[in-house]
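Okay, so here's just one chain, in structure tokens, the form predicted alone.
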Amino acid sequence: MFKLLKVSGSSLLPKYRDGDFVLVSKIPYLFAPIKPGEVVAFRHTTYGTLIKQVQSVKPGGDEIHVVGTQEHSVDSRHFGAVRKRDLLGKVIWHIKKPAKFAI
């Protein structure tokens, strides 16, 4: 029902940084459809587990186009739509990596 994932990379900078954690759940999608702007985690056969922002959802909700906020992001512009069955869920909580303390 819930998965805790560590953010790796810079695809969703500046909001999500390398080393942050996100809590992901499918529960929100039991009550409401996937919407553009939401951040989701999914499995991709080539790239593994990815976290991206929903750009658009095909009518019926089975195909989701996702993007990163960076120009170099590997996303639907490279691999096409994500299938709904590959979704791990919606990011419901963002845990930021603690800033280093100055000494």
The other form holds:
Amino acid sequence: MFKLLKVSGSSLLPKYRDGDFVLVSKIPYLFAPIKPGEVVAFRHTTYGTLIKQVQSVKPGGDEIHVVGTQEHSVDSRHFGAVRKRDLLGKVIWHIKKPAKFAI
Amino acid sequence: MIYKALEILDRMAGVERAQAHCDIPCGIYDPITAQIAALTVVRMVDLMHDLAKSHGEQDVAFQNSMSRYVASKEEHAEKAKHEIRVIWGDYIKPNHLEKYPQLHSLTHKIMQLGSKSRQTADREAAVQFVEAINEFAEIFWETKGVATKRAKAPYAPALEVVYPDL
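Next up, the form predicted together with the partner chain, please; the one we just looked at was the form predicted alone.
Below is the whole assembly, all chains and molecules, this chain first.
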């Protein structure tokens, strides 16, 4: 239903930073189709759990083209489309890392 | 506050990471490193044969020099193989393979000749190793639209090398 993830890496800068937390869920997709611009998390056989931005969705909705917002992002330009069944969900809550965080 | 709570949760239970993965391709590829390494292999084979001819007695000095030549031959054959593997694996894309379908078999041939050059003191195998890498270099520069020329290396073993004609 819901999954809490911690962002690692910088391919979604400046919106998502290394260390941010995100809560993802598939529930929104029960009511609305996947739309370009949404940020989604998914499983990839080689790269593991990834978080990227939806660029386009193939008619039929099963193949999703994802990209990072940085030039050197490893995404659908390298590994092709993501299948809908590999999605963990879209980001429904983004908890940003405070600028000066110390624990 | 929420972040701090989540950070504590992460430290205690370990929150799964979602990779916003980036790669940094430097874009610097040049087969010349492999070509020089392969030339070095031929040079080492020559030095090994010269030493064997000139040294009647296999004393400690002989063993020392021969060991150094063999070690250098090993190192440079492996270096040449590595450099070619990187260009083949990272730079070569499907459109290159469509245009140059021989790239896979050529790369495999280079690997085999590199291994043979390590296993033996066969000069002919080492020369073939240089030439196979030259062929690879010709294709590589062609994919970049850079003309090439063949010229003899200005140092021993003075074999023909493919250079970009800039």
